[in-house]
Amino acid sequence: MDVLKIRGGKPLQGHISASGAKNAMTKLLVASLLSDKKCTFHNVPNIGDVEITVNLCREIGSEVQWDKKNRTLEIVTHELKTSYVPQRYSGSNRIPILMIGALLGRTDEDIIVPTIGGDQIGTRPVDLHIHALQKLGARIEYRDMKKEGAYFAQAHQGLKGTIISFSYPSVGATENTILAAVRAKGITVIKNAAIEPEIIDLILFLQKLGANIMVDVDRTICIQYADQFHEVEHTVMADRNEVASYAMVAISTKGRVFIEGAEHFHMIAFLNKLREIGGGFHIKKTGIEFYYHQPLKGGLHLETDVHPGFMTDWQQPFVVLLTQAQGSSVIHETVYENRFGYTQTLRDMGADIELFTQCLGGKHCRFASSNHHHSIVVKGPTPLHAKDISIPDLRAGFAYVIAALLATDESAISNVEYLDRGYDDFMHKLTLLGADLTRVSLPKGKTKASLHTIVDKALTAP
């Protein structure tokens, strides 16, 4: 287990850049397993789920040339080996799921892979993706194997073009169906569809690729049938989760960050929100700076919601910059039901934060009628004090590092490697920043003592 020990109270200052996106690279990959052309990718983020990705590709056949020091990814499938996903996989991360669409116009042998993984946030039906993929013209089953279950997929007669309406613009059915589509006869429509920075990455891959896809503005994809593919180089976009973390780290501190990479465009909900708490940002050429000027004020009120709405990813950190704020301030979360979790800690640690399970809120909510804590009321400015933490997810473990850094003792954070799933190379760019902070590898075993007390026996251990 790693241990992160992390002395607040300092202003965090300097200049970074952005990795590439988590959300974007996994999902390249697979789509690169549509076709048996080497694919060269640019900006690839050194994170847990790319290496995860890039072994679920290799297990399949998959050949991988990955250059971490240049951040660059060749890939090249020229045959499948399996199309059966091991089980060591399930509950990895999602994209297991996603290697259904990418394979079934690829084989004629049954497809298998294992139950969809990731944070526990909230449940992550893929009925949505099954649907979908059923209307394509493939037949899906689940089935228990061992401790765990497994989807078994296959088009033995071919996937055909139809027209498919969402009923939630889920991202991961969005990709599912974006990437069977490309290998479906005929023209695939897709109503209500997703249409976040990332699945517009991966249209640009897919186009480069050798697809036909058209996005409109009322959010439907056509997909036009493909079998002629080329070899793609391709440049991962910005990681937008990323940008607003350290944003979020800079003005919380008061310090002054500049993020060189962050794209303008994918921003907008973020910064018109950051702009309404007296967040400082200037947008340059190369880049966003983000920076402290005046105190925080509150009487925000914020929903998540999918793209171009506020990211649900943004809002754990974004409550920890609420405490710093003057006034009161609502959150109303519509994307996830169970994303609260992580801010009993944050109460723990002096936020002021009181859980609520009606829609505090005016847009649609499938949880109106559901008894989850989904909305919640934040009261600031607060001071924050150190504590021993446990990472429950990725973006809760960034929100608790800023709450750390905010803190005037020091804190001890465990579970680490969930930050290491999303966040490339966090140590060193915190570190660039000004953040007093060690990383502290523990040995395993259970112990009376405290976290703190582990970690500094670790430190002074010969």
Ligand code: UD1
The other form holds:
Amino acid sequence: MDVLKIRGGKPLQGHISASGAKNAMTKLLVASLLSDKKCTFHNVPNIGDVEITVNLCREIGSEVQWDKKNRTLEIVTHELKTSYVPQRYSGSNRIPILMIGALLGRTDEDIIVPTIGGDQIGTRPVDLHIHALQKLGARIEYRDMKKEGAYFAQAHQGLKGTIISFSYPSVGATENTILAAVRAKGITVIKNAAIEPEIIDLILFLQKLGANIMVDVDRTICIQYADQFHEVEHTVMADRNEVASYAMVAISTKGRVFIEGAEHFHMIAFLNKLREIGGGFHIKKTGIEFYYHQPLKGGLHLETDVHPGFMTDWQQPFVVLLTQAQGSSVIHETVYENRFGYTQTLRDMGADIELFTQCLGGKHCRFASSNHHHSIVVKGPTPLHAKDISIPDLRAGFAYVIAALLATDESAISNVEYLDRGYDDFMHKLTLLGADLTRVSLPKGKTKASLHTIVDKALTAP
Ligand code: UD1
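Mind sharing the form predicted in complex with the named molecule? What's above is the form predicted on its own.
First the chain shown before, then all remaining chains and molecules of the complex.
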């Protein structure tokens, strides 16, 4: 287990570059499986989720050359070695289920993918994926295996374009359906589709590959059958989650950070909310500079939503920022039913946060009549005190890093491996900005000593 020791209380300042987006790159790798042509990617983030996806692709026959130093990656899948994704990838991340969409048009064999993982922030079902693929003509069933279940999928009769209407614009289900629809005869129409920037990046890639995809103004995406594919060169979009995370590092620590490569167009909802609470930013030619210039004002009402709304992955670090704003703010999480578990640790650090099962604010969401705590009220400003913290998931993990950067004494944060999954080179980036932090690898084994004591012992060991 790796642990981060962070001594906070310093304004962070400097210049960093945005990395390629985790939520785009992982899907682009899966999309490359549609064809047997070489795909070259630039701006590839060196993160755990890309590593897992590369391994998944290699497992089924892809040849991959990843030049991590130059951030380029070449992948070609001349033929499939297998269409069985081994069970050890079960729970690794949300990618294996997308393999079904990409492989249905490429093989007559059964495609077998283990149950999917990802962060523990709600039930995260895949019903929309399965129904859409079935509507395109795939036979999909869930079967119990030795340790846990797997989805078995095949389309022996081929796929056929149709109209699919989502009850909710799921990102993953939209991506899976687009991937399958490229190889479905005729035209597929997806209504109420997700239109996140990462999906548009996927569509740009697929257009280069040979697909014809139209995005209409009303969340409708039309995909035409394609069977002629080309070699592709594609630069991965900047990671808007990473950009927002470092923006909040800058403003909450009362510092100033320029993020090269941050794309204005993808950050509109975030920048609006930042401005409402008094956070500073300048949009420059090559990126965005974020800075603190006045005491932050609370009184905010924020609702997470699908794009173009305020992204749910920005919510956790934004809550940390709101602990430093004057007044009460309301946050209503409408994407995941269970995304406030992390607030207990913030409360232990001194934050004033109250949880509610009701939909606070304007609208009623899907979780209105559930018992899930999906709204909160944050009162600030409150000083945060250092603590021994355990990271429960990726975005909560970075929120804890920001909280630790605000605390004047020293925090020890365990389960740092979660951050490796999605934050490229974060040790280097935070150090560049002047953060006082050390990463320590601890030997395995149980002990009753506090995290702090174990870390100190590891640091002083000869
Ligand atoms: C993706 C992102 C994640 C982001 C999320 C929403 C990746 C790897 N992850 O996750 O960072 O937080 O979009 O922007 O890109 N749902 C169903 N049935 C389904 C599928 C989803 O009910 O078949 C529900 C989920 O339970 C959840 C909501 O839809 O409540 C959103 O999920 P979805 O948009 O599918 O998110 P992911 O693609 O998993």
